[in-house]
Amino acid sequence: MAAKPPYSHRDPMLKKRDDFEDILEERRNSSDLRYALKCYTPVVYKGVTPNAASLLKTTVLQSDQLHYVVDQLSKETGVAADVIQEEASAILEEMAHRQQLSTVRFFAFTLSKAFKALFRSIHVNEEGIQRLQQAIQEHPVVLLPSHRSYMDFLLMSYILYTYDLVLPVIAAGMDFMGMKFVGEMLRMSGAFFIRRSFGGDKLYWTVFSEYVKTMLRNGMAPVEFFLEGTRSRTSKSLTPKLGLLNIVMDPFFKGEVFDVSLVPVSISYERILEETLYARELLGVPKPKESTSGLFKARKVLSEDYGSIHVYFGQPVSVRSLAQGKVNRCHFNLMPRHIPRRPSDETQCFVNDSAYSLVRAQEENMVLKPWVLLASLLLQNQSQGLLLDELTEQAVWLRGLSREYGAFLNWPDHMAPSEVVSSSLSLHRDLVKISGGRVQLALGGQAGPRQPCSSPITEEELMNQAVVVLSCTSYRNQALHVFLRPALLASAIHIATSAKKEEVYNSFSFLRNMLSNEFILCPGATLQDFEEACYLLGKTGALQMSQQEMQVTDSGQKTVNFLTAMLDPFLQGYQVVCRYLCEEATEALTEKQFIPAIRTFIVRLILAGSLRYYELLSSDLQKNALAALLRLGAIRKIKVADNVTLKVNRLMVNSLEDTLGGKLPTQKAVAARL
């Protein structure tokens, strides 16, 4: 295995990142008013007239697809065939978009108003949208932006419409409708609203996909949606969900589109709204009801200071062009379009490999900021916290490591080091504290997890403290696209019986494999990732490689103990919970009981001491370590009466524990040689 660069565009070297334009600070230099009753006429896909949009439902209502699966559900029901098309109506009534231009200058004036309050700026590479005004005129467009907050759509609309390009029609859930006049309001500035699951309702899915299907046949506008399906709690990337994309794509492979452009679009905060919503979600507390009341009392927000956002128009994706030589589109014609089909699984697996795709190239034109690196740093120094100098010192050292693995960082090189940390620490003033020049994760009296021979504190303290790291964490999580690859090659390397070549790479496989509902790993793609983390160790002198064997060099001891670090948490995390399987679970455990029961036992282990990351409370951990052990056989879900229960088969869960904390006959020989 050559250790050469398998991605060239992973080299900042060898990739020429699109400038930014800061689109607030005109806004701050003009009438809002002004800005939002311009004169807004955008170019659409082939000359279509925008009040197109009032054809829609007629065109859906009118398909064969839906007469065809109406006649279906009829001869099975023995339902009057009229009385399920009013059903349909009644369904489309509920879930279709009323644009009104009236309603967008409305939003355009209030946005306005609210990013100037929240944002220092707004910043859109330029070149992403000449693209995409390019990719609107010539094919369908679907655009997918990342999903980190609530303010994701919101903005996607905003820039467009600053931009003069058509506002997409967005897929957003059914929780937005029950809100007062915003549900209606969000309706008219282009939302249409979907339930979260559809179960087996072959009636609501046929509307729902025709609905978005003659979107795209038609052009009228962009569809919009969220491949991840909701908003990430952690700041990771979600495993994306097909269903949307399978529809959109499905033109295509019919022929009834020539090609469809795929636009993934990253959207980066500074600093993000729902912070600690995020970290309280995590730990149990229930999320909030959307509601209009909830919205006005969260206008508290408007007085604190939410730092910069980037967002990032990626390169246009053709369907067309991904297909090629992977979908037999022949296979499409052997019966008529109108009838429905399972996608076979050539079809299946393609869509899956480029929703993989889609948002890895969502991941790699993420913008960190400095803070992301800091709170990697801090939360690897929970105990102690870190000197100013030293910290500044250790993020400088982290922003090069960061570059060389090719990440894409909005570090002020204007400016000098220490101020650009006193910047970022000033922004998340919230989740630190500065005490005799150490600069500690703001964790109230006590300054980190309890050691053994310190004061108990309470579970309410415990709980409070966990907010802020869980907080800190989603910052951290941001870079870990960056880091990844080579942190499972180095936490391989601390694991493997020997330093052959074959040997880490079998334990990089199974961490991988472990690890892959956590993280957006490729599916099939392992050669290809341990080729890129050799190549990036390599490249940064951490690593030594013969044909046969693989060291880590004395210089590169402080880059491979930073990254094994960065996946500890997630580790020990999987390691305890298989813990809890194989010494308190009883063979009642029912899935409904898992994350409460797997929390009470964390937080008790916490609080005598034995474990430190309070990271392992987060439910997103706990349920991605489930569903790992599922997918590996080493659970099985049983159906008993209304509840499933989890049977453990012990052995397996025990042996995958100890291979996770590296519990092999070598492993002090290997320890002490690296």
Given for the second form:
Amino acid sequence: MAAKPPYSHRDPMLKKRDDFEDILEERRNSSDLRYALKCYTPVVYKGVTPNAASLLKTTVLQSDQLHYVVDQLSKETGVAADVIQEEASAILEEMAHRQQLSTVRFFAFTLSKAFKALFRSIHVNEEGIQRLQQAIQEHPVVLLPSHRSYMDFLLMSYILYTYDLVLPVIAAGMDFMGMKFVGEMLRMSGAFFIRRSFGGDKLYWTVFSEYVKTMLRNGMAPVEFFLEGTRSRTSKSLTPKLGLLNIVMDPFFKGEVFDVSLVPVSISYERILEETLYARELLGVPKPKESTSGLFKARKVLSEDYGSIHVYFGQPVSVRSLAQGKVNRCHFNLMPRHIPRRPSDETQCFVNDSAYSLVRAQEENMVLKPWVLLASLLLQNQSQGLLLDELTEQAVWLRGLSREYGAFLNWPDHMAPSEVVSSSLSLHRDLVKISGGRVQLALGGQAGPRQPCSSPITEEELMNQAVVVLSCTSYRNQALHVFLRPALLASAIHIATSAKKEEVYNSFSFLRNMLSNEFILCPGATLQDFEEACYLLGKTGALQMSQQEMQVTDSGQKTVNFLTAMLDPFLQGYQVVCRYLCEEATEALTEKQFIPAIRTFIVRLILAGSLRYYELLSSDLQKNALAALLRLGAIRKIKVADNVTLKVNRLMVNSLEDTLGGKLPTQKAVAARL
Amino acid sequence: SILLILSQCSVNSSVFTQEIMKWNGWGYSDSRFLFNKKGQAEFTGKRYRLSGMILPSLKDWFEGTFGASLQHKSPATVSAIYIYFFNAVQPPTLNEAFVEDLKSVGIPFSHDAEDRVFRAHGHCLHEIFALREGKVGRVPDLVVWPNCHNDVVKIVELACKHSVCLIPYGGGTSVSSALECPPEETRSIVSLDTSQMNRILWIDEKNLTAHVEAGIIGQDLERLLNENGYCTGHEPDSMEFSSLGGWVATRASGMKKNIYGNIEDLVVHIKMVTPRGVIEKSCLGPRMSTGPDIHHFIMGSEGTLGVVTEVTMKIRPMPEYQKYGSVVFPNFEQGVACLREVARQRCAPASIRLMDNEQFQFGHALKPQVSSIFTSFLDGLKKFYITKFKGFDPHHLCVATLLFEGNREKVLQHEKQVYDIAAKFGGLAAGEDNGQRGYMLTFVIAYLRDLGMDYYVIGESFETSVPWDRVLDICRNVKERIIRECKERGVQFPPLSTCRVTQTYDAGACVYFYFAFNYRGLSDPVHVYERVEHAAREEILANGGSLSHHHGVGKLRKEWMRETLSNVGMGMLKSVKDYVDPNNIFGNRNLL
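Next, report the structure of the form predicted in complex with the partner chain; the form predicted alone has already been given.
Below, the chain from earlier opens the complete complex, with every other chain and molecule after it.
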């Protein structure tokens, strides 16, 4: 990593971002039908293989890669090669897209209608589109949108169609295919379907990766997939999945293409369509199986106002430049390239780092609405709520802070802050209530004015309230990436035993490591993150640093309190998980039982009044905590018959809990292990 | 001055080769491209088929491809007079004792500036560019002309005795900075010019071998053998000027290697003089199992171990019949697929080369003015047939040139076989003429670089060898890398970045890249050129190409040797050097 430049204190406020343009505006003023039937002649990749589309399947089925694996499997299993080849053919049939312009036009028409009904506007940065257009001509392109809604990929194709760009082929989860009619429609609009898990299935993997690589090599269309693998239910970015990224980089590593352009795309919704759906899912109401009828039931959403969408096409990233000095392509010189090989450690590390920086690029260009700030403030003042004036005043303060930290905030500066606040509140009226000038989260009806929100009595009541809280957190979470590093530092100062820089760094490093399943924290960038956090806190005057010590200033107390409060639910959550594992978990606790069990435990604590954060009920947080403990070796998985049980190292879990709570200093030993 | 020294000795007239050669460009002084007053390109002299001809389309191609203009000239800044008589050249550091001993054994030598400068360089772009600008770095202090093997033995002994650095010099056509004098060398540097050792010592018709002195120049060797009804068939592109010893020292490859083999296949016996003594095998057996073949320490040693003095090599009766040919393919991919199939069937003609579209167009620009309306009508018809009737895109089609050799019947049979294969890949026979012109170009292309340099265009070629499955990828990636690097380094005009497949093997091919650009607006064009070539070489290596197929390593590509050979491999070569030449008498510092 010697090539990595040291963190430069580039002021995040100076980040240059493009302007937006509303693509719905034209739709409201001209015929959708004419738009759907418009002349569509996108520019294509300069190296496009003629007839690539029609030859796609044949190319895949006749590829050396597939032949090799088929032969291997045939030798291993004794099944005749042509039988396996048939199987491959069937897999490809199940997977392949059948993009056709008529379906695209159908979508262009219906989506125009739907989008106009649902959204006030769809903002797109046109310069990004221009960059994309350029990139498409020069190299194969991979589109990497963030994933917050089912809407995402239809929206992407819709935008590309609008701007006369080549429509992407999209990697979609198999669950869509369950929706009979819709599945086929999506296929015809350019989706191809992959099974959710095919871990050991070599044949499937080969067909799949060859399919994607062939499309990329031929350069017929951009390949689109979601780095996060699935929709984020929490609006936090998810730890990137590496499989597909590995596949699309491979043709570059092997010299089959000169370069590949990766284009991160940030899609931000002012109001997420699946808002409460997600909250329920996180609380343990299982996700409804995607079905066509379910989608039609969702029609009632059409009558609601979902505000605006911002889609930001980021700077195309050249894999060649990324890999410069990090990946030795000679690695592939000594073996035929069609023989499958595990990527080298160096390559894996590179792909992983790239994935993180791409997700961060998505995060950076996510547009934040004022409501995101309001939600953060309201969550921190759950019990009392805030007077409307107070809320406005705090929001203005937070606006300043978030801009200092480089947030891409879409705050209408021409409006009076109070107006901005009330219009935001009104768009999210399901989540807040205003009574007697006091703004609170809408947690059940009985809480009167000036009265603290009454504690829930039954589990059902609790769950209903938790739905509102979790919905709200999904908005706060949109801003987390802005505050995360300073918040980690603020919390580190809080739990560190002294103000010594070294101690604080140890605590910071501990917290960062502990929470690295929770947030996007690039592996190996602890020092860089620490310096960034110091810089940001120092810049806003919240922190005073000498050579040895770091001290929160009086004026910075407010900032630091806000930041610590932002992270506190997570720290509490991890402690509760630790406590559960130490105190309640039996030897026979299985992996499957973990989530229900911990949920019951937390419900009990909340009902007993000893825990105040409802968001701890989020299975996302619980899973992340478990994953972190597994990663740190505090828990081990043991396979017993068909079950996986969790073996808890109580001593270690206990000490982690205490360290998180600031009761135990961040031991060197612990820090070293992490 | 040169005559004064030389007059004491009997030196064969070909010492004066340098007098008919350019001192700051390629080839013969009388042969060069120029744009005449009408703005038409012509090739001067009488030596080549193209000589004296007008090339009507070259100007448009030249200006169009490079964005160059005949108005913008960049002629060589100094005349020969400036360099030689105004002391731009450092006075020689002579080892007096060595010179005295040399005199006493009667071996001719010179420390004349012209002689020294002439032997201080090969033909890399930076070397020629510097000469044109009148810049001369470290040059040999003395030139010696041994007349035979024994003279070389004496010279090497004296060099060891007096601690003098020896740099063998053959034809001077190196393109790897191999002839550059190491600037850090403090000893007196002596250029050992083998040009006087140019005799065929015997021909053995029973075994079809010839014993030849290593200083002989390719075309002379071929001519002399031809007089006896034989040939070696070894025809590297540089054969007009390069020497047998140079071929051995660099592991050369010839155009017709498909029939005759590369230098390592042609050589039966080598005699080399080293500081440790003379190395040679004891017999002329056609193959031996006597441990690692010591010839392979010699071939490719690039003058770091000693001087090759005599070589016994295979000869063949001259071919009864020769026929050129060419095939047009709709695109480069199909062309490569065809060459691959030809190699698979092991039916490659004496030579088969595939040019990409840019080179195809370049070749067209070099078409001489046609003599009759009929020819031009035929050309038009051909073009119409290929592009309109057959639907070949003129911006994608590419051409393979062929050379068949053997007895007439077999050649015709062979020709049919190859054309049949080509047809499977959409190839159309495009006539003997195109083929022949393709090969002629080989010899004049080096002259073209000098023309470019008169108009702000610099360029060079470099080569690699690569497995078949990577040929297309390496061609695309290296060409694109060149274009991108030029852009990033501030070149104002799109470069010419083109390639051709020049040799086929069972397991791969040799690929040549040509790269040139208009350097107007650049303050240090040579530096830019070198960085781009460096990047291109990195790209070649990253795409599974070799460091060199036949140009050798010299000093230009030394930095990649370790990763090419592994540490142990480097150690092996190093230990051979340490044993054979412990005092680094052969101190050109090539290779290792």
